[in-house]
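The chain below stands alone, shown as structure tokens; this is the form predicted alone.
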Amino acid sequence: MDINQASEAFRVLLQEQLTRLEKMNCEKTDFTKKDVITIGVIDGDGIGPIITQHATRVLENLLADKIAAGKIVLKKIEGLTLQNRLAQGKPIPDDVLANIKTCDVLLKGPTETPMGGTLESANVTMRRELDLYANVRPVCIPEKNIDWIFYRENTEGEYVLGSRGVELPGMAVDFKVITDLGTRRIARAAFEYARQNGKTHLSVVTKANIMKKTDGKFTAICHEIAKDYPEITVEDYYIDIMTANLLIEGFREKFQVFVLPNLYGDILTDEAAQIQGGVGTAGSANIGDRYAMFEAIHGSAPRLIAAGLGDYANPTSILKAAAMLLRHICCTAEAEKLEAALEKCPVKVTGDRDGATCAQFADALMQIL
């Protein structure tokens, strides 16, 4: 590619983003008014089918009465495997995406994305196609006085065009996108959560001293939105120092709500989950106005599969995601029941043969339920 071709490729990308911006507004789904709610279940790759199978068992138990009454439908979504995606050359094959769009919410196992090449992440594609702009990840460690919730912008930043960069001789360039509307809605979501849950501190995390146009815009808009929430203290932090701050006992306890662009959110939430006990201990919500998707925050664990230890995968993350799903569709009592059972479950999964299997953990959880 020469510079003229690169410039044309960049022009096409800019036009696509302007078109995306025009389509952002959507009427919110009111689950209290829906006669039937369809929950799509996607296995994913690697350990995905294992942990998802047991999460489905738990949902079937908790929602048995509503399923029997036809108020909730659990629907298996086939075909979102790495093998099928590679064969079709699409991050989400067309028939799979059409099936996904028949659902209201999704419970999704981890999907694998190959290193290099041009196949985009299935998650990135799904977030864009369903406009799942808010990635919400709670981390709670009561014994350490930690109660954090992260609002990560989910459809912009580095990931929206991460597989669409250009290469010139001896050089490669990727692109980052921040829009006014995209930032306003994630900021508003974070501030609304803070207000509704009695939180008084919100941290805006960027690298605005270096990424002056994109991160600078993100920071400025967050402070614009903050004027509507005078009871909430807002502080700016750079991503590098915030990764250090989360490790400082006696200081990190002041943090409550975080709002941050896509890449920084990906990094910081994994660190926060590790502080909680590992990425297997945290759930994740991807929320839009029309659709929502809930998933484990960890990957497909190919090393675990290669070692023959897939059955020893920890299902806690996807079960916590299932609890978030239940809250989202207004099944609050069922969500609380699952969260309480997870707290009480005595079975320990370690990821190897000295701990319990995924099935044993789920069996013990089912007994508590």
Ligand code: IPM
Given for the second form:
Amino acid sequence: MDINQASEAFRVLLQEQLTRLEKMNCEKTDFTKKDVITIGVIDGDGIGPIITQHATRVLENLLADKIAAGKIVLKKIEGLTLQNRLAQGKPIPDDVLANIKTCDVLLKGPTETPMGGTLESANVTMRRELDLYANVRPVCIPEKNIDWIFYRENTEGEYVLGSRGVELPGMAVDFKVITDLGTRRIARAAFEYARQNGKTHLSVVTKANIMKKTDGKFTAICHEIAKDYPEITVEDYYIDIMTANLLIEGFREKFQVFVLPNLYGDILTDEAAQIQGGVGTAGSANIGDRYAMFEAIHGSAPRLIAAGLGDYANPTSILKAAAMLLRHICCTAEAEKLEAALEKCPVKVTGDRDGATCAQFADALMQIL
Ligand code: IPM
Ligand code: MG
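Got the form predicted alone; any chance of the form predicted together with this ligand too?
Expanding to the full complex; the earlier chain stays at the top.
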């Protein structure tokens, strides 16, 4: 590209983003009013099919009555594999996306994204296509007095045009987008969660001293929304110091709710999950007004597969995601049952032969259920 072509590419991107903004805003699905709720199940790559299979068994067990009564349908969505995505040259092939859109909520195994190249991450595409703007990630360690929940903006920031940067000779440029509407809805979701759950502290995490326009806007809008929630103390932190703060015992316990732009949320939630016991232990919800997708916070673990250890993958993360899914569709009793069983389950999965297999863990869990 030369500078004129790059400018033209940038003009097109800006236009597309304005169009996206115009289409934002849709009515929220009310699950209490739905006769039939369809849960789509997507295997994903690597350890995905293994952990998803066992999570599905657990869901079938918990929802047996509702499935038998036709109130809940579990629907397997095929074709979201790296092989098929590469063959079709699309992060989510059209027929797969159409199938996904027939569901209300999704339980998804991790999908692999090749480094470099042009294939966009299936996750990023799905979050955008289904407008799943709130990435909600709880991290809870009762014995350490830690009870955090992260509201990561999930459709904008560094991700929305992450595969659409421009390259000029000797130079590469990516774009970051933050919008008023996009920030308002994630901030509103975080503050509403805080209010409804009796939380009194909310941290806005950015790098607004450097990313002045985008993070500056994010911070300003969060404070605008905060005016509606006078009972909640709001503090601003920069992402770098927040990564340090999460490690400071005696200080980190005060944090409750976090709201942050996409990339910082990606990074900080892996750190938080690690503090909880590893990325295998945290669930992740991707919530929009119409659709929602629930997944493990971790990736497809190709190294585990290469070592022949796929069966030893830890399903805790996707099971926590399944519990969040149940709560989202108003199956609160089933969600609580699953969460309690996860707490109690004595079987330890280590990701290696010294621990239990994924199947053994799921069996033990269902004994408790
Ligand atoms: C996550 C993952 C994804 C992300 C990848 C798989 C695209 O790391 O959900 O945190 O970067 O958002
Ligand atoms: Mg991540």
